[in-house]
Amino acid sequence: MNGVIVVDIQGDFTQLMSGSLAVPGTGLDYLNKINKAIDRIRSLGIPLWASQDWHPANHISFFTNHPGKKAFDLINLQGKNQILWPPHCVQGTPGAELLIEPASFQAVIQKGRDYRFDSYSAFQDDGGQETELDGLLKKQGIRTLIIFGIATDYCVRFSALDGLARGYKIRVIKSLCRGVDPVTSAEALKEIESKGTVILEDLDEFLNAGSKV
């Protein structure tokens, strides 16, 4: 059975609303790809699960939380390395807000809560704890996982991976996700192609060939 994960479509994520952390390419025009795929998806009565980041105001994360730091340093914490980020979907602020109608899934998936740790894929966090995505997939017997949003370096290639990791085939649109940077976004569907992953530039690629690629 087919299952969609839609990847952080927050208000922080995109210029259309002049988020803190706002990737290229994620006006106006790119939600209503979103919507459009979303609605398709929908009347085809396939199911669909949202990652949500939903950070505390001390997360980690945040260059602001390391006094003489600056957005997009590159720190060693607990062994890893670590890019500071701006402050971003904050549990309760305006910019973690989905921009998609949270009816339109099954689950909303919040990520990032605990300070201590990263986490960009929608299974775990950094520390290895689990969020419920794995568990709620299970139960519906879901075996593909059609993968798309913000950011492809990011969120979309750790959600990704994690996935292939437990067992699932993924399958990415390309052409409804947006990366950071065009270089590290090239890179990670490189890797995830490598582990697995097949990449399709849009959603007819998937739905036009039966569900089976």
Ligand code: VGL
Given for the second form:
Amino acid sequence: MNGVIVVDIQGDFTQLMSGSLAVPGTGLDYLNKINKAIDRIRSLGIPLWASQDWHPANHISFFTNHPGKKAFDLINLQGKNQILWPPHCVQGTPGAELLIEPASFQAVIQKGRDYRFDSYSAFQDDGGQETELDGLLKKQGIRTLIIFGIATDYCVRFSALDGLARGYKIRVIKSLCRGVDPVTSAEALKEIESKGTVILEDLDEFLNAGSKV
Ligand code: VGL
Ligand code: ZN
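I would like to compare: after the form predicted alone, may I see the structure of the form predicted together with this ligand?
Below is the whole assembly, all chains and molecules, this chain first.
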């Protein structure tokens, strides 16, 4: 069974909404493409899930919560590099809202809710706390995950890696993804491909293959 994960289509990540962490290439054309793809997938009866970055205001990934630091500084957190972001997707604020219709999805998976840990992956946070996603997918017999959204080099990348680690076949639709940085985005696609992800140019490439790719 196929399932689709639409990653973090939220105002703060888009140029369309002048987001605090606006990713290049996320104007109206992109949003129209995303919404068309979602409608097409729905019309084919393929179930979709959405992820939503959903941080408390005191979240550890915000540079504003680290005196003397600025946006995009790197700090060491429990032995790992952590990028300090501009505050984004704060729970209940307009920038955190999804720009896609929640009713199109089986469930919306909120992540990054624990102020102590970042959570690029829709499956688990950096503290190892699982979201409900894996259980929901398993309950519906999903074995192949089609993933697209924002950002290629962060949430798409880590959701793909964690999906692979949980035994799913992963297909990422490149033309429906946008990255923070072109270099790290290209590296991310190479990395997930080398671990078994199939990178597809567009949704047609998936659907035309009878969803068999
Ligand atoms: C993301 C940076 C910080 C993402 C989330 O959705 O890719 N990136 N939080
Ligand atoms: Zn975040």
